[in-house]
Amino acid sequence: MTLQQMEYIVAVDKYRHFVKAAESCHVTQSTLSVMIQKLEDELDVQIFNRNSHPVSPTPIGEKIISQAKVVLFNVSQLKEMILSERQQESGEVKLGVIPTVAPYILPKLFGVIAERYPGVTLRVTETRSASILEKLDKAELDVGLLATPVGRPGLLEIPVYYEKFVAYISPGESLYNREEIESGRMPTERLWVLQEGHCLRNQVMNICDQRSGYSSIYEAGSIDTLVKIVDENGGYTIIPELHLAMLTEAQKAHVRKIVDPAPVREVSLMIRQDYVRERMLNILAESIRRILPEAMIDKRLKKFAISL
């Protein structure tokens, strides 16, 4: 039994004529007749008395048609509700953000949302990628903001921006004397990294030369801590481009570009495939766009709104 079949029997009841009913449904008369016959076979009843002129429903057919009208009405109400929900600019949105993105996005994001969309309540959880994905699976979060691609079944990835990595190097290191550093020639000795579980840690390790042994004795919980460790203990670390704004002028002198190739991370909004709040998703994307340099924003997001 399908909604289409219900629409067909309601149309025949309305017009009491198979050809006119088919025209109103924009199908051929044969298609409409076959689908109604299949419904009658499935229910093992005769819905219409085809020998009468005009066509009329049988007693059981009248009851079926009556219920079909109720179902179709409820479906139309559901569609209207979803359409309203898609375009709604108010309500609560539960957002999960990874720690290596949160410091650069959240402080200004709260302000932009409050100023431009006062009806939106943003509830944020700062946690690691694995936790965000799990909470999205369980519908405990509406949206995630994290590094991609992830390729998680049942979740959609919407790229928002692309961010380069740079090296932050202590003046006592040999790498410090280079203006640019080739990504394949960055040793893991004297490298300070984030703790296990941070996706940025894996990205950093992929940048560096894995032929050299990893000898760091401490794995930090934040990028700010990594920078301070390098300042006090030497060595070097790799930080995202947006962290540069948090460095002092003296610290910026310790930054070096990474080239051949320049490592970049993709940061995306992630949602469940059944997420319908299209306008809310665009509000988040638009607000993040206002925070970041235009050159970092995904080209498609510059031209098009997100459509679910």
Second form
There are 2 protein chains.
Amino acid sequence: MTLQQMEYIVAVDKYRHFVKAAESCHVTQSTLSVMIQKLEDELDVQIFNRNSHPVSPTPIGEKIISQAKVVLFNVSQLKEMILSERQQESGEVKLGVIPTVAPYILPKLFGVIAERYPGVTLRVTETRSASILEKLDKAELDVGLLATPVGRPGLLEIPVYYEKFVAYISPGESLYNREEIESGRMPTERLWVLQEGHCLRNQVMNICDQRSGYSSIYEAGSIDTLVKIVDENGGYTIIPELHLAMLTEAQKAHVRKIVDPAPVREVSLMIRQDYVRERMLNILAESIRRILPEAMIDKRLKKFAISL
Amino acid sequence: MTLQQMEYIVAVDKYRHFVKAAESCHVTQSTLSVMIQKLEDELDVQIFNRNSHPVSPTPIGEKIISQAKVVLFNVSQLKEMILSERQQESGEVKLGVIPTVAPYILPKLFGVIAERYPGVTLRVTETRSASILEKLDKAELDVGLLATPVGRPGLLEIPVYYEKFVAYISPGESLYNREEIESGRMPTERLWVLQEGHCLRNQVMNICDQRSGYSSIYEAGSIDTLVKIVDENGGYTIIPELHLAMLTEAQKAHVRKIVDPAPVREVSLMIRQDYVRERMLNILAESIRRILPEAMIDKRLKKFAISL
DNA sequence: TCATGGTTATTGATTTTATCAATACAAATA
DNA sequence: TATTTGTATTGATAAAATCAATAACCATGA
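So the form predicted alone is up there; where is the form predicted in complex with a further copy of the same chain?
Full assembly next; the chain just shown is listed first.
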């Protein structure tokens, strides 16, 4: 029993005439005759009555034809579904990602997208929050991936994951001896932070003890550099959870959990309010989440999230 | 796109392994590989990701597989439907038919049944009502076809059609000059009727004017004979509508409508109350009705029906 | 880095199937 | 009885599915 045979019996039922039905199927009448007989043999039922003029389906043939139509309908649905999916799952997306997220997400994201959505082309710009927001405004970017909430008029935020912060401490520091560090007990005197303009800098400022004045005068350009500075010069810094994977075993020993409360940043996809490719957004969100550990997607972390 | 290919992708999705899936489909792994690639080429989508281990469907592949399952389910439904229909539409039926119905129904009934329900074998006995009822009681017959209502305990009646009576009058009779004859104006003096035992005899008695005494002393064994008797000896008789088709053109001129009210007999299928093959009954009823003019199936005639 | 085992892809030969053109056959019509 | 209209049959051919063998790929542990 084949789809082709089903098309043939549906055609003969429609035209009540083998020759006309054969034409409509773009085959000869003999093909139709043979194939329908074959089907009748296989199912061991007579579908058509060739004695009556014009040819007509038997009672059971009518039921077979009607079910065959259901089958063919679902096949056509399948094909249409593919067309519509492909349409929605293809095209170029201009994505802006902030530097303190990019190194943890992008390398795998390209692979996942290429593998799962071969029709999608990512065109990524790594740049700081302010620049991403501006470019979204000007529609120079389709989507941004950055720390939120931002609350910018005309733009929408779609939270994707929540990332905890940890402290990276030089063995010389007094904090080093604690197993965990309470958020309120982090002096800013020996703190290294990113350059002005990185949103992570502001977040770090929020975490640390505001009573003490800032005295660390060196500002780094990337988390990697920050860590190296601490290694060389002592002091401490605050780094996002995902950076742990990039530390050596020796460096991991310098990491301390921050608690009470554990600071968390919310990372979201951002789009213009008039962005219409909802499906593309889902693809991005799904693909990013696929890269991350389950726990980081948990919305319950949101309550600890800090803003700029 | 073939059903076979759909089975293949469903199997690969199930086993996540080409070799195992191939086994389950009773083909080699190379066949599966080639066929699935062919399907992917035709649809121009990647259904599976062969890089991941174990092999896994792409997002669109998942949708395709799930729709393919729907199609395959439809096909299996079709096959099961055929099995169940064939079961219900086959077997032998012992049918009893009264003599004043048999000649009009049976010749075509055999043809219709053979053509539309090749699995059904009719075994027909032509005999009078009382004998049919008896044999139904003793389960020597499965179904009876006779004039109703009978109202016999343990038996069910399923009305199939309604047949008018007409008068067949010798040109010598005074009634012959009327275009139509009122039921009440039919004297029994010159009336020929069937032998005792034919239910039609009783029905005719009911139609005719009861005030006059019966004087016709000859009783015929069949409608055909009755008509010939009238042709040869004068007088008149009453015959069922379906007999008209058996008259010559000359004889048809001797036919007069009976009106006010037009007498009608109800013809029904009868079965034992415990008869279980409901489907077979429908087949018989449908096939009989297929033989008759539309008008005779009209239930509105029931109100004119006469009983024994 | 190199084998190794497990997995899928490729290939050429072979079998099976679908299709066609031509023609036979059957039924209805004139 | 011829004729027309329609379906079945048949033998040849083209297309396809399948197989066995083997290549290519890839993760993983030595």
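Positions refer to the first chain, counted from 1. Whichever C-alpha set is largest while still superposing within 1.5 Å between the two forms counts as the rigid core. Keep in mind it's a predicted model, so treat the numbers as computed, not measured.
In the core-superposed comparison between the two forms, the C-alpha atom of N49 has shifted by at least 2 angstroms. Comparing the forms between the two forms, the C-alpha position of K38 differs by 2 angstroms or more, with the core used for superposition. Remark: with the core as the superposition reference, the CA shift of V27 between the two forms reaches 2 Å or more.
Look at E62: with the core superposed, its C-alpha moves 48.0 Å between the two forms.
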